[in-house]
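Single chain ahead, written as structure tokens, the form predicted on its own.
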Amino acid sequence: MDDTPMPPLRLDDLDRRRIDAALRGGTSRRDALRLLAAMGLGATAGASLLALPSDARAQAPRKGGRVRAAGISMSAADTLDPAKGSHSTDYTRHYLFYSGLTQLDGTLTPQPALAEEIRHEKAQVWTFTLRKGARFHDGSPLTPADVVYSLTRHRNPATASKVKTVAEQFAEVKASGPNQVQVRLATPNADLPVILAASHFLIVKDGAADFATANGTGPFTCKEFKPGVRTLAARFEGYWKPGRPYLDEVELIGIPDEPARVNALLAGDVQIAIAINARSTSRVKSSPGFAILETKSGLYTDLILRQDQAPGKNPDFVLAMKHLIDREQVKSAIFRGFAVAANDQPLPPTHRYFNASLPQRAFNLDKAKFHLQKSGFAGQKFPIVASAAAEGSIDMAVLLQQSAAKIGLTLQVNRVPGDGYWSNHWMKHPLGFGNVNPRPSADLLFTQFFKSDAPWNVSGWKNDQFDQLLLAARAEADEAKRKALYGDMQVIVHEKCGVGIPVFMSYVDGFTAKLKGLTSIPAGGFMGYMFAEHVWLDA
């Protein structure tokens, strides 16, 4: 069997700033190389970097300061348990306090994190060598037992993990040495390092069950956590990344109403706000001292037609609704061009496994009317639930309502508050909307949202052929064959699933110009929800 290591860690711009800051501060070449080694960079590459002149490296970050960040959601269901995270504010909170075995870079390539070396045998038996010196906030060292517990707890139904179906592929997780963990998968999966970078798989302490506070190895310690109110984080001086984080404190709050988030930003109440509506971008950019960061992504707000009840149980009604989606109008009128048209397939055009051969489903009133009449629901009235919590859904619902009226279908738009939407309304109505953050792994996206037994199987569909293709694609090592399998899965979703995907939206964050170090990580807004460890405040 082969024993294949992951590619070496690449140094990003922010890491270059760290090295530059160290050199300007009088750090010796030997100590700088040690810092590079701690970051996972080899000696040859490190020496090449140190050979660069100072002006070839970026300006050094500044330590200190406090940042208040506005997420999109907050409720009594807010959690410090990574396994139970269900929205972007949860994910951001978890990356404050915990670290994973791997971490995604700006190209969504997994890089070593708590695992400083990763090797595999035929993509089925994976060995993770843990980083020495990583400690939890309570001072205890990271051990293989912590990793074993963190990965295996997802399979326990009592954990109520959102990634239980993903974790079922972990056939065995065990300590294989004093500083090693071995994961044997039920079937090969070359995407495992990508999957383990997801916030749900962040590492907690062995035996952790009470998440009233957080005890992780992440960049910040939990100073205060009030579900539905705020999270306050303080810099962890023992963080395993030397020199990070730069901020003293980060306060995370949720402001579900987008205009209120923008007002809070421009008033100086928060220094960074996620999910800025495209209509607000010109206002933010024209305000002195503020800017926006656009990140193109696989983010989408989806029309959900529950297929376990009427009317979505009827496949013709589903097709009628999909033909009522005017994608170009959604792109231009609702998102002001900060989006690309989608085709009811969950992988964006930029994804390496995107099926470009699928004919684009067009806005077509004639086809919509044909399928509506065939379904037997012509002339009837149905409620459609929308909320500001699912970005753009209220405007999408209104457009659908207008188009549906032209073919003899009455849609009653029920607007519900953003506060508590995900726990009280999402997936609980025959017609509604959701919001899916991009997953760098196609396997993770399909497993979490489309597999028959997935907890987030939003339309409640069950398709045995899709499930079989998912398992086949996961085990397929040949890239061309794997792409073909994922292509077939997209065809099935496009034709049969009760999910309509109008566009893929760009992430747009608004921030004060004094906040430095922001770059795009396409896994999500807020730099893939990991902004806190990367940014600093200018003097």
Partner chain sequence: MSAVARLATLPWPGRIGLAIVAFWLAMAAFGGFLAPHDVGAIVSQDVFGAFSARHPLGTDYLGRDMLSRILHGSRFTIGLALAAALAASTCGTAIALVAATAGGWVDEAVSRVMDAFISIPSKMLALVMVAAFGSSPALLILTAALSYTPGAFRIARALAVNVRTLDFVQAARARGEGLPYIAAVEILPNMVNPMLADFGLRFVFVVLLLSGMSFLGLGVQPPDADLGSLVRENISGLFEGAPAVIVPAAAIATLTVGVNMLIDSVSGRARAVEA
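In this text the structure is predicted, and so the values were computed from the model without any measurement. So that the term is clear: the rigid core is the largest set of C-alpha atoms that superpose within 1.5 Å between two forms. Positions refer to the first chain, counted from 1. Compared with the form predicted in complex with the partner chain:
Treating the chain as two rigid parts that move between these two forms, residue 528 and residue 302 fall in separate parts. Between the two rigid parts, the smaller one rotates 22° against the larger between these two forms, as C-alpha superposition shows.
Return one more block: the form predicted in complex with the partner chain, after the form predicted on its own shown previously.
Just this one chain is shown here; partners and other molecules are left out.
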């Protein structure tokens, strides 16, 4: 952790608040992206400045070279269709070839990308002015039709989009000028620029249906794509960011076995590897010429107690279980310190709406025992379902089992296969585990996973007060009030919801020290899966 590159350059707090206010549809009615430009940072310059560590800025990026990157998975299900991306290797591949309307920086603030300018009316009607000169790999210019097609195709079930439910809020997407696209939302959502930065919403060519190869506006062109074997990308000379990318070629492969991934890195067969196990970090760090990058994030694996059935229906049982979570042990034993203790609510401490006044729930066997006795489930035996699909859940279940045994509760760990976990086990057992990727938008996170009628209301809870606060926060323009609303929601989730969040996990990448320009973008590993356009190889 000590030798990770410098954190990204941050805007000062005042600027952040102004941007936030603007993003939330504040009184100025000016959008944040134009604001950035007004602050003297050209849109593109702003993005790149934010992406570079200060020490790296001192060295001039060098053009050329080939990097082989090792992701976690590869299979025949690998895809070039952004809508279908289902894991980190897919996301990385999509960012190689496609650009989005916006792009997240190191603070998860959306920066202009294919959209040069973004305006909105009350966060409901959004107008995107497209960047002039952005071209697809086949030479054709970016047009509003491409954007309209890319955003509307998610709603077509035949697309099999992963973000169909998110895209359902796009009430209307239309070309509103020769270089403009207008998106009208069903309800106001100030987070739209954040949402559109996700890899699923990257822009494809109008009418694209056959994704045997990729035709995007991204930094690399697709030289070869063999599902389950490799992806070969070559620099796109016509990329809309001048001077980018630096690398000549990027080869993306998947190595599912973590020790094998680390070995491939240390043997020099790959130059960067994602998802290094915390237990392997010391090995990578102690190898000369290699480094790790820890990206603290909002990624969490949660204990799910279904509140529509016994025993989770009993609030005391829920509290007993939450007090049984030994967060420090989870952090140290399972994640070797590459995690931050969480407080049974989904916003990480780094989030701008994090409620710091909410006391940290501690591991407390006495309280757990008290609540367990009160719940009437003392001395009983329950199965708890865990799977490799939810990272760390098997070990968490085992730790929980140990703690539970001390207060007379028998938990029987039931490990189930990772395949089919999300369809067949997730949210379907009284006691189980889930896993949630970081979502830059608090609204998205609460709406998708905690709203009473959300399809992923994992614990099946129903809290009217929470639902009302959520709607109020979404429409609230005042930043301070909005933060207070989200703060209250965190308290309710912390106290009432059948979701126990032990820790927020870090993403850890390993890379050769020759690879420069790598920094954290907390949306995921590999610089939020976008490393390829930011990094260069030192001679």
